[in-house]
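Just one chain is shown here, as structure tokens, and it is the form predicted alone.
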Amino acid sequence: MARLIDTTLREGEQTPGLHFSLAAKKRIYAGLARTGVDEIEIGVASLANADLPALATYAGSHFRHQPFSIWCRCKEEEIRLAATLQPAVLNLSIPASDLHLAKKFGQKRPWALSTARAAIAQALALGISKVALGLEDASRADHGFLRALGTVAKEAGAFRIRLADTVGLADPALITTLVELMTPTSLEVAVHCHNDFGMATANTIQAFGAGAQWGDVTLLGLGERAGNSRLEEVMAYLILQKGEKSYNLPRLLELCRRLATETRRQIPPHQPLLGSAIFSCQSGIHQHGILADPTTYEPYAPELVGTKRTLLMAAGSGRHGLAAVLHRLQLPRPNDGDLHHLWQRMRQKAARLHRPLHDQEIYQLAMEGAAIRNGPGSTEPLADPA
């Protein structure tokens, strides 16, 4: 079963130039809880994170059935701080690649193994019921060492291992390999995918297919550099393609749009699930199919994501689409010959203007066609375009 960890309030807030006030964090948390997301990571256990205690209190008192987690380095003082906030899960993190171990800490693999073991033991001793171990830069780590870290995590009492593609260089094949590496440990597996090559969502979905139980996501794909797996994409895929019933897609999309407004981020017209133009169609071949059966060229109904289908009349549009637009404008359907001539004139004008025609332009062309057909001074009644 695929489950989602939203980390907007931790990883997402690391987006350059972005800062959430405590009030904004509470709104985001409340919105996420109402989507049905499985776990919400609320931040980093650090004295510098002044909002964390208040946010943990809010989460625990207002959404008792919503599990929240805290991210933490394998440092004794940070683990003690995290324990006082009573998270459902503590997500520890340790470098897994030799590059990170050497350059960040001046250490080698035995240090990572012993540090991870001690940190998990400390967290459990302090009363945290569930501890996960995150392997930073796992996609560049030695595979044998990843297995060793997984074995240590299991022996120390962790329930989950979290594989981080820290610089977003993994592809679905590598993600599959990394997930399968953890199978002998019997730990639950999570992935944390970055989007540097545009594969974060695909990698997260592939991880589920390879046996991972958990995927990290953020609203709008917020995060370092190119961001992370988008919650809206992964959750919508699970709902619309895998039949998942526990999530609330309308509330998620509403939350995404509200967050985009609050953070002054533009949603591109063709952004998957959220874009205003994703169900606009101007190809004649596609319009013909959609008019016969929308599932020919649409993966799901536009109403499911709060938008509607729009047929655009452009140089590549067809007669079937044009007839449908005339009907929408409450104009009488011409006979086949007149429709063909109107279609040719519509295509010529759209090509000349380098854009689809507006409703009023279609209406005017239809009126001109009627005048030509019925002779000068014809006043054939036609409705105004809606």
The other form holds:
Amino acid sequence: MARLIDTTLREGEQTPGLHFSLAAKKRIYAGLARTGVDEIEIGVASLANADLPALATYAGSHFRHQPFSIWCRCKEEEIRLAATLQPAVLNLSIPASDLHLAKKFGQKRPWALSTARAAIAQALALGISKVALGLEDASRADHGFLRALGTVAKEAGAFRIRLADTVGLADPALITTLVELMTPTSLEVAVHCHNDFGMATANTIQAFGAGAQWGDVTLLGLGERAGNSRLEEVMAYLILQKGEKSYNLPRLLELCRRLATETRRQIPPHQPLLGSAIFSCQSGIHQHGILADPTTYEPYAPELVGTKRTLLMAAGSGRHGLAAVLHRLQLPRPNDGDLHHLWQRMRQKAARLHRPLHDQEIYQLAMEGAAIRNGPGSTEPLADPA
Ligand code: HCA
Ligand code: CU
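For comparison with the form predicted alone, kindly provide the form predicted together with 3-hydroxy-3-carboxy-adipic acid (HCA).
Below is the whole assembly, all chains and molecules, this chain first.
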């Protein structure tokens, strides 16, 4: 079963230019809890994160059944601090690639193995019942070494390993390989996918297919550079395509829209799930199909994401769509010849204007057609436009 770790409050807060006040963090936490997300990573255990104790207290006291986790490096003082905040899970992190080990720590692989082992042991000894190990830059790490880190994590008592595609260069095939590498360790497996090539959501979904139990996500894909897997995409996919029942789609979308407003982020009209125009359709072939049965060209009903289907009349639209628009405008259905004639004039006008026509313009064209039919001077209205 696929489970989601939201890390908006940890990785998301690392988004350049973004800063959440404590009040905002609480609102986001509450909103996330209402979506049914399985684990909420609330921040980094470091002295620089002054809000963390208050946020942990809020999370623990207001949402007793919502597991929250804390992230930290394999550093004794950070682990000690994390332990005082009583998270359900501690997500430790250690670099796994030679590049990160050498450039950030001047270290080699044995150091990572012993450091991870000691950190897991320390966290467990301090009473944290569930400890996970994150492998930073796993997608550029040696595969044998990744397996060795997994084995050490398991021996030391971790329950989960998290494979981070830190710079977002993995494709679904590599994600499959990385997840499968961990199978022999019998640890639960998580992935943390970045979106540098636009593959974060696909990689996360692929990880589930390859046997991972957990995927990291953030609201609106917030995170370093191009961000992370979007909670809204991954969760909606699990709900709408996999029949997952434990999540709340309206709450999720409402939270995304609110956060977009609060962080002054525009939601582009064609943004998956959230965009206002994703169910607008102007091509004749698609309109014909949709009018016969919306499932021909829609993966789910627009109402499920709080939007509406809109048939636009453009140069490439067809007669079926036009007839439907006339119906919506409460205009009588013309005979086939008149409809054809109106359709041609509609297409010419839309082509001239390089855009779909507004209802008023369609209405006007239909009225002109009626005027021609009824003879010069006739202005008899057919109906008021909606
Ligand atoms: C970062 C670290 C991380 C860690 C992921 C993890 C990454 O870049 O700040 O510990 O699982 O992407 O590697 O977010
Ligand atoms: Cu990250």
